[in-house]
Structures are given as structure tokens and as C-alpha cells.
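Listed next as C-alpha cells is one chain, alone, in the form predicted on its own.
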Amino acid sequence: MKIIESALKASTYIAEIKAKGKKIGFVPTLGGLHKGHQLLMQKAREQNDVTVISIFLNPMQFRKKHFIEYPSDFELDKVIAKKKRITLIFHPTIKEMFPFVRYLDDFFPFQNDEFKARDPERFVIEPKVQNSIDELIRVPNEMVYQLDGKLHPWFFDASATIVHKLFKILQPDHAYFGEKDIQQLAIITKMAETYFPAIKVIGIPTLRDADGLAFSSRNVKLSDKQRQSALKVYHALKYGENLIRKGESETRIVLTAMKKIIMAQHLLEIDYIDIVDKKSLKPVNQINNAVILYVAFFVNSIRLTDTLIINLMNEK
């Protein structure tokens, strides 16, 4: 397994494996690697005849206090790729990412203007922005202000930023993502489909621990005590799956029936809660069709979400 911190040194390395022919699966990830992104890991290894993860903590997706608390073991981390048997991680610095951004302080002015007037349809790449991030890329209007978007956009542009950067870098065959953070897939398919028309985006299910909660890094966080209270969101998302599989269609009567389970927990508060239509991420009033249930939620300061996703006309 190499590492490598150079993004022209992994530039290199990685041309010299496509000029032999093999296919590049490429994992990015935040670094606290879990069970969640272990099966990223080995979906990528199945399809592909490399696999590549990342393993770089974006200042732009945090705040600041968020980001320095963030849990994440390098060291540790090394260990689980190794046994995923990864071929390379590329482990770069934030200057090797950002060189033109001077202070970590320098990251978070930019989320200061998250509801900034954008374009409708089409990603805009802003070539320096006054903080000094380069080819920052502004997800369009219709993609950004759904789901978490409404409540922080910038987190999107930040994920679209750095996916563009690592997928100049890197050019892999195929990119692995988890079907939870449901948004942001969407928004780096689209973008994929944009900017690197080779790269094939692939969707992987919400993987669940034994009693049903979403992999997180930030579970590590959570106390017993937390932990059950944050399992109540699952079973209100379960309990809002089983009224619409029994003919309920009206969007209202759904989320409040969700919302009534989860506010019944006082170490929950909801952050956000909505029933979109899977393709546009648009809420819905009637449900007559894939739809997405999605809750954004704080078990005292920690933040989690989870999501479900309800394929109906599959399956008629």
C-alpha cells in the first residue's frame, strides 16, 4: 500500500497505472474511517482493478470549532486500509490542496455568504475567491437549496470543491459514495457528469450497525444513553416507510407522525426534517413515487442525519 501527499506525485503514479490498462476505483473520504466507509472500500476493490481512497480533512466542510473536534486517527486509519487491501491512499496536506490559502483562519469567511445569488441550472467555478480558494465551485440554485442545502449551502460548495480538485488529481474510473449523505450525491453525480464525463458515480446503500444506526464518524461521539435516543430517528423513518408501504400518501400526515417519535426523545432536536422526490431532491406533497425521508438531527451538540430511500414504483 503506497501514500502518497504529492498531488503531482500521485498525478504521476496513477497515470502509470491507466497506461497499463486497469481500472481506478477511487473512495474519497475525511479520514475516521468506519464501517461505512469500509464497504465503499470494498465495492471499489470488486468493480475495479485498483482502489484508491483519500484521506484529507476539508477545512471548508466544517465551522471552525467543528472542524478542530473532528475524530479522526491517521494512524488508525492506515491499519483499515491496509487489511481493505487499498492500493494507494493520497493523504495531502491543506496546503498541498489550497496553496494560495495562507491561514486556516482563511477557510470559513466564505460560508458568510452561503445564500448568494447563483445560477439556476449550471455549476459556476469562481477561479480565486478573496479568501484565496481556488476553482471554488458554486453548486447551482436547484441542486443547493434542498434538504441541508436550506440550512447550510456552503457545506455543498465545499464538497463540490474539493471532490473537483481530487478528481483532477486522481481521474479514476469509478467514485464510490454513501446513499446517506443523499445530497451530496446527487450534486457530485451532476457535477461528474459535468466537468468528467469518464467518471462513473455509484451510489451505495446506507450500511447500519447491528441495531440499526448509520455509520458515522461522529458515532464515536455519542454515550449509550445518546446513542439510544439517536436510534429513535431510524425507527421514525422506519415507522414513516411502513405508512406509506400501507397506501399513505399525503406527505403531511407522514412527517408528523416521524416528528411525533423523535421529538418524544428530549435529547433530540430535529434540525431538519422533509420527504423529497428522489431525482429533483424537490419536496413533495403526495407521495406517489421514489421518494427520499430524510432527517437532520442534533443529539445534544452533535449533529447526525439519516435517510431513507423508497424506490415505490420499482416495485409495483
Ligand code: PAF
Contents of the next structure:
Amino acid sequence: MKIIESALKASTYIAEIKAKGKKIGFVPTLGGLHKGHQLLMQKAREQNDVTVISIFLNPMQFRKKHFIEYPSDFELDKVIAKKKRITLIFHPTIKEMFPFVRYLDDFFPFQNDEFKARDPERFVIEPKVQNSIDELIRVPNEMVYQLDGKLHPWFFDASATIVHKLFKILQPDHAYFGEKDIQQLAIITKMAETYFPAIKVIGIPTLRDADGLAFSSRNVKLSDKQRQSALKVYHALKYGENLIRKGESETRIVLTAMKKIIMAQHLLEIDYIDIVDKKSLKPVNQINNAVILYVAFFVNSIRLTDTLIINLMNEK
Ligand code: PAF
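The structure above corresponds to the form predicted on its own; please give the structure of the form predicted in complex with ligand PAF next.
Below is the whole assembly, all chains and molecules, this chain first.
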């Protein structure tokens, strides 16, 4: 297993692999590898000749406090990647990905621009944002102002920006993302169609622990009591799913029942909850097609999300 920090060296290595006609499967990560990542790596291995992962904790994607607190352990990540027979870990430094940045604090002001005007439908590349970020990918209005993107649209600019850089460097054939982060998956799919038509983005269903909790790097921060509370969100999603499968088609009724289950837990606070159309990510009043039940929530100060996709049409 190779570990490369330099973008130039990684590109050169990738070019050598591609020259041999080999297909590259890519899993981008922030580190803190968990079983959900391992499933993505497994899929990448099954469907390609070579598997590449990136481990880069992108400061743009966090408020400063959360960036500093992110649970990452590169030594452990290396062990996991080796077990999954990864060919290359691309592990760049911040300077490698953002050559103009001087201080960590340079990253965060762009988040204050969050409600800046955007193109309604198209991605836009903004050069030289605040002297630190050399290129910012602005996600179009219609994709960013959905689900909890309404609360922090900058997050999706940040993730699209870094994935755009990673795609440029690593030029994979297939890139794997979790369906748990459904809005990110939709945005990256569209971004790839726009700028990297040769890269196919593949969504992988959410992997859950034996108790039903969706894998997330942040789960390690949960105490037993907090974990039990977080699980209630999954129970609420399953309850909502059950209502829908039994024929309830009023979003309002399903949401009210789900909220009641979640709000009965005093450690939980709902940040965002909705039922949206699977394709457009827009809220629906009536449930009669493929929909996503989506909850973003806090367990004390730890923010988690959970999702269920229900495809009534396919099941009829
Ligand atoms: O979903 C994540 O882990 C991150 O947003 C990603 C895709 C690795 C970009 O930093």
C-alpha cells in the first residue's frame, strides 16, 4: 500500500496505473474510517482494478471548533486501509490542497458568505476567494437550498470544492459516496457530470451497526446513553416508513408521528426533519413515489444525520 502526500506525485502514479489500462475506484474520506467507509472500499475493490482512498480533513467543511475536535487517527486508518487492500492512500497536507493558505483561520470566513447569490441551476467556479481558497465551487441554488443545506449552504460548496480538487488529481473511473449523505451524493453526481463526465459517481446504501445506528465517524463520541437516544431517530424513521408502507400518504401526518418519537428523548434536538422527493430533494406534501425521510439532529452537541429511502414505485 502506497501513501502519497504530494498531489503531483499522486497524479503521476495514477497516470502510470491508467497507462496500464487499469480501472480506478476512489473513496474520498475525512479520515476516522468506520465500517461504512469499509463498505465503500469493498465496493470499489470489487468493481475496479485499483482502489484509491483519500484521507483529508478538509477545514472548509467545518466550523473551527468542530474541525479541531474531529476524531481522526491516521495510524488506525492505515491499518484499516491495509486490511481492505487499498493500493494508494492520498494523504495531502492542507498546504498541498490549498497552496495559498497561510493560517487555519483563513478558511472559515468564506462560511460567512453563505447566503451569497448563486446561479439558480449551474455550478460556478469562483477564483481566489479571500486569498486562501484558490478556487471555490459554488453549488447552484436549486441543489444547495434543499434539506438541511438551507441551514448551512456553505458546507456543500466546501465539499464540492475539495472533491473537485481530488477528482482533478486522482482522475478515477468510479467514485463512491454513501447514500447517508444524500444531498452531498446528489450534488457531487451533478458536479461530476458538469466537470468530469468520465467519472461515474456511485451511491452506496447506508450501513448500520447491529443495533441499527448508521455508521458515522462521530459515533465514537457518543456515550452509551447518548447512543441509545440517537437510536430513537432510527426508530422514528422506521416508524415513519411503516406508516407509509401501510398506506399513509400525508407527509404532515408521518412527520408529526416521527417528531413525537424523537422529541420524547430529552437528549435529542431536531436540527432539520423532512420528507423529500428522491430526485429533486424538494419537500413533498403527498407521498406516492420515491421519497427520502431525512433527519439532522443533535445529541447534546454532537450533530448526526440519518436517512431512509423509500421507493414505493419500484415495490408495486
Ligand atoms: O463525506 C465526506 O466524508 C466528505 O464530505 C468528503 C466527501 C470526503 C469530502 O471531504
